[in-house]
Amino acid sequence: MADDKDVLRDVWFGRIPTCFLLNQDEVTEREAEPYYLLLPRVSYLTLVTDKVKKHFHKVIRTDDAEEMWFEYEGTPLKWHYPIGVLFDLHASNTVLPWSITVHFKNFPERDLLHCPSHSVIEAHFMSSIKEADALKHKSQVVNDMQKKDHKQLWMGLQNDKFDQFWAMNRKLMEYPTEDGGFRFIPFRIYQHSLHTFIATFLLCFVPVSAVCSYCSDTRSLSSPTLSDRPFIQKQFRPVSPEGHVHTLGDLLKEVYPVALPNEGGPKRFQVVIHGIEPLLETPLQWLSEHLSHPDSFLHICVIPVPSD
């Protein structure tokens, strides 16, 4: 891969200013002091609040504490997406700090994942390495590496160590010269809400009388059938048949065209990696070795432009 490590370290110590709340509701020994983190953007809210739980516990009953999780403004934080996508996708024009509410009852089953230890974690964190491995390289990389290899890539994201993740992680950012990138790019596109995105995207290409008739077949539908596709993800090479570079631009044409702006329409969406919007000329390969999560994948948010 390119050497620009200054660009790795930018998004590897991307920090977001958080402020945690105790829900109200949940208060039984005293009033809850708020509890204050920069929460790195790379890693997973259940991997970095051990602090938070333990701040907590001191003004609850410890008895009825069941498994902590996390919410904003009414919407379950799925502790499975890294938190910089997270904030993205949910608080990205929100004053700063990020107010996260916290709760110990009611998990909301239908919502989130059970993450009872970091061993699930970490369980996920390789399972997204191996899925972008194989993508990249026919998981020829991934499984030429050692058990104790595995390790060293999720011990340098659990303790925040740059140096020690990356003599690994370059490894998985490799391909031969004459390729000129990867097999294909691991991406997933993330929609602020599938149902803006629907009603956009109707609007856009299908007639309103159309429109009209879906909208109101749709609202006998529940909610875990509009979610079962959170993200966007398909197979998408860097450089075409034909040797064209394909940037970002290219992708979103192919797979999510709703995100790009009509020709002299005003502009409705921001298309947001690690809190920056990229031109959308950039090359898809630099984007896919530069600003990766640690899982390998490039998590791309798709947001409405906020209104004034």
Given for the second form:
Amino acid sequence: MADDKDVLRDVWFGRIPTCFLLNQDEVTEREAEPYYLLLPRVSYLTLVTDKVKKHFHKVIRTDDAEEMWFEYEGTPLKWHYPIGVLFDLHASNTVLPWSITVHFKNFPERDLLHCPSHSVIEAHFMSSIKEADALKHKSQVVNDMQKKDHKQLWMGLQNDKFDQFWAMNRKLMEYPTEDGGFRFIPFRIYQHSLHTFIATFLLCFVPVSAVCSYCSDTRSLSSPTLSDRPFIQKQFRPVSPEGHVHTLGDLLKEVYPVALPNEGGPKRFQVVIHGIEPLLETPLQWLSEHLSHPDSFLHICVIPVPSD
Amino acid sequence: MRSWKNHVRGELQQRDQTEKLPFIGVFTSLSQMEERFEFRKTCLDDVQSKSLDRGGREVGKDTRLLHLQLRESEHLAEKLSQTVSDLTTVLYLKEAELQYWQSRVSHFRQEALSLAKGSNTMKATLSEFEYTVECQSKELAALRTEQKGINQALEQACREKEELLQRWMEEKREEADRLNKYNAAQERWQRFAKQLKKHLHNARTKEFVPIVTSSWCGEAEMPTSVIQRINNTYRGHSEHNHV
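Since the structure above is the form predicted alone, I would like to see how the form predicted in complex with its partner chain looks, so please show that one next.
Every component of the complex follows; first up is the chain already shown.
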């Protein structure tokens, strides 16, 4: 059961200071001033940026305006990923506030899903919760909930109401004491862009100048993330059949050993959850109960260690 | 407290120190000011449009200000009532949560009581078993002592038996020696007797011829020298045997 409430609150109330800038190619009636907002790490971009849309709609020709979308340093930001995951994956080493470019034209159909309304976000959110509960409890807990309970989860997230959300979410974090944990841990491991991984790998063997040349050549490539597999998700138990409690290190060793440093070798990657690096000996069950996002998934970002 | 938990707590606080706390004041103030500005702009536009609707006469500045203040007060009151509503909801949720935790406390208290009862029962059973084990240990020690004594007696008996056997063997050996000596003596006597018989037979044979010769003369008579020789020989053997 999620008993460390201070950790739950710190996770829920995590914020990222953000500066929204209108794309210079957008046609405006007057100069667009940036819009500053503290984004909740656990929410979704399209859920919390209504004011941003309203702000920039004042200066652009609304007739020409299409669906709003966001981009950071050329990478379209997927709205269906939690905001904290997007930041950790793409901009964790950037100077704050995080500068996001706002677009109203040329929607990148190949990279982003459309989000015409909040109901689409709600559908995606509830789908994730159900998928997670299928892994944790064979869907028994979420299926026993009434529709109003599902609604309470969504409204808690939408209105940033911690108590309202957790009054219902605690049921999704319970498990039979004799089992020692969930059936499987819902997790997703995100990797930074492919060419950054390759560049990091090459830095071990070739001069920096050659790597920079490679980066400039490959940055023009489309689909900067691994298009075939955007994240790693597998079935993994929190406790072994012998009763051994699995840790974060055990998970990575099983499903993504590249993230772990070689014995005696330098640390090449950071394993980041909610902007922090938990110790590898942290029990996976505890992480799932306390550091999951509101969609009940443990979103883990593996990013290269900063070179500076 | 476990180190990994402390690490997570510390990291989260450090993260907020870097990402949230330096900006929360400024961003919140900015957001509030923008909201107020938007509201006042809306109110002003609304007031101006209403004043123009009333026959085109513009309303005085003080009136507009009063209107603005009124609308702002209404807006603040609305926000306060919303806050009160939110806090009431939170209060209800906290009460529900409190009831839930109280029921869990009650459940765990019951469980603790039954576990304590079970623990006491098991302690009593344990002390009984300990007493039984102690008694049986004493019995075992006594039995081991008895066994030791019996083993010693057995060893003693075996030693005595061995001694007796040795003595009996010795006795038998002596008896066998005696018997052998007796048999040897018997054999010698028999050999001697046989020799004597042979001698006697030879002597008789030798004397018979003269007897036969003398018998031509009269009675059969053994010569005296032959009889003396026989007696001397017999006497010598019998003295030899008695030694």
